[in-house]
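What follows is a single chain, given as structure tokens, in the form predicted on its own.
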Amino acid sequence: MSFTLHNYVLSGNCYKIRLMASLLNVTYESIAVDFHPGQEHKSEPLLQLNPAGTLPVLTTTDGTVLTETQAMLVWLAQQHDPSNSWWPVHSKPQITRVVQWLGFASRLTATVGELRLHSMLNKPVNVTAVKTGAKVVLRELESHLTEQRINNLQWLTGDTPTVADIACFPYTALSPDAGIEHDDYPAIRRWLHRLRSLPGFITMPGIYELHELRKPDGYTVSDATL
């Protein structure tokens, strides 16, 4: 089933959908929205689609309208991944873990994402509180990925990537835009590198392809993007 994405190129949440579609080799229509400075996402036509006035908005050919990014990722996996690896319905324990990390992704948006909006677009926030929250969630992610590695698992919920990894990837990778570098998070750097290595990976401003980066030497280089 085809879809249309109301899209802003600098949005980490919009990028999640573009990235998931690329990994699944799915074509779609993209409609650019003037988020800043135009505030087009608050215009009447878009508010009719999404009264919350947020991006992205996904509409399908059968009239479905999705306004929550994590739901869009699940919809894409359900519609376009016959292997059921991105949304692993064959494993109840793993699907529970995936849902948990989809919730965690919302915490990344509310902390790292908000701090990034402050840094880039001067959005008013309590910088001290939001930056503290951002560091807390990144430490949680670092701890989990470290534990996964001890258990010989490379991804958030198992030995293959799922929509949970895609949901958590953008705002983790974009944290330097918010003034939080990755030097203190080696497990996160390894995970970001693995995601960039996936067939079909695409970039957005602030997130680069592997060939643009220094090759990691045992993932111990102090590099904000690895």
Ligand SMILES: N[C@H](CCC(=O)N[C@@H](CS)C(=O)NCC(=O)O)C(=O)O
The other form holds:
Amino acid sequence: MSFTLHNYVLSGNCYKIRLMASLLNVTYESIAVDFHPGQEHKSEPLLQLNPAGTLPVLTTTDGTVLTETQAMLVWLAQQHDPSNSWWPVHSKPQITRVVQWLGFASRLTATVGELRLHSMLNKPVNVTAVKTGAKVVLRELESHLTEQRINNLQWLTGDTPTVADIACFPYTALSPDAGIEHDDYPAIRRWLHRLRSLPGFITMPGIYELHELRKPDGYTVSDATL
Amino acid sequence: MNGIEHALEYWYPIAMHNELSNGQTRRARLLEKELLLSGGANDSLTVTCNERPLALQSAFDHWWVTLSENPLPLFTIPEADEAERRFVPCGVVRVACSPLRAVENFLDIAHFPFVHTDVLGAEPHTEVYKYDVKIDESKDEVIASNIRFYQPQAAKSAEGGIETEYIYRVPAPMVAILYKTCPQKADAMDVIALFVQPLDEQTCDVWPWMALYDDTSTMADLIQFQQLIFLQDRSILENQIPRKLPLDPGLEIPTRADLTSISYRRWLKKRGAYYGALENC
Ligand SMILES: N[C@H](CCC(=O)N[C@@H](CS)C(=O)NCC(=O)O)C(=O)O
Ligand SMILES: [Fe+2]
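Can you now output the form predicted in complex with this ligand? The one shown was the form predicted on its own.
The next block holds the full complex; its first chain is the one shown before.
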């Protein structure tokens, strides 16, 4: 076991770590935290681990505690990606763009993520503000991906996927859970599709396997998220 | 009329036990009415609608409320009295769909391999074998029994795939209960229920509840297993068109597996349970 993850099955941020670990073929120990209805992430033992009271929390065997998903993704890539492609240390311009999009991922959590928690679990939020914010953020991502396509680049920061793509993937893919369908975002749809085709891809509720990767005749629901 | 008068006769889940502490309040919606919940001393609760206190009762780890002066009795779950079971209220999930659709989807096993892939079903085990559906006249419930289905992971406690047996009960229009093979106790069945709180005809709050034999999993593990499954359903439910449930055959093409669904729809129609249905009565 390379690390322990305090985990919640419906959290898009926890899913980033599960997904990155699966893509890098890393096993780990998962501890289920009763986020809903138990609010266990706000309980004393969890607050001692992460005073911010958020999930996920990643602890490494040498005792490092990480509470920011973006840092966890970088840690995973540094430890387990010998090709250095997910965290492209050899390209200074690309790594700058990666950090830029890691930051952008937090805006997705704060808008789409919050709206989703409101729609699903009735979390009290300023609905108008997060809904407007979500559409602004998705529109920005759509323009960027369109531009990348014009430059013949398939991914957020270049021609290979990086931790930035993983960081931005979950809440973009889960926006229908929050009532924002993907119909108006063709470049986003193509990028989500590409990400779901990666070897080692795993699902979570609201994000399904690709139809064409399943057996013929199999009825699937992938169109709902495509 | 859209069946609201009929719907008003029932009890609905409104909160979990111990959810509101003394002095804490929360707003809620039930059948298009605004309610106010207030926690009191000793885990008590009061619920009012326009300042009128409503009748409340406690059952299956939840508070149940009715808007009627003369409600039908609440259904029973005898297994709720079996002290050796683990009782697991799973919280509440909001779904933008008709409350009847939430129940109907729960009764359908054919979707398991496609929606709950590698958990409640897997290809190529997609066939639904013949089973029995009847209306239990004494209790006026829909009962489907003798259902068998191959499941890769039937429960948190299951170690590997098993052929699972299912029985379904619909004791009220917005309640579905299933009994399934318990992986840990050969002679017993686990109980999983969906208690649906209708907010309006196209929105509901769903309170899953379980009564299991499992003395190894943590509570958080049990809840997350159920939430994983229910949230897979949620994205499907929100995409169903029309949003309300059609009671007349022909509007949607039923498959062989839909025997339970057909009986459920007929049973709804017969009793005038049109709230959340496409047709008006
Ligand atoms: N620490 C930040 C935030 C993670 C986050 O927002 N997690 C959500 C679950 S997906 C959470 O725990 N929310 C609880 C709260 O904000 O109170 C990160 O890793 O990006
Ligand atoms: Fe389901």
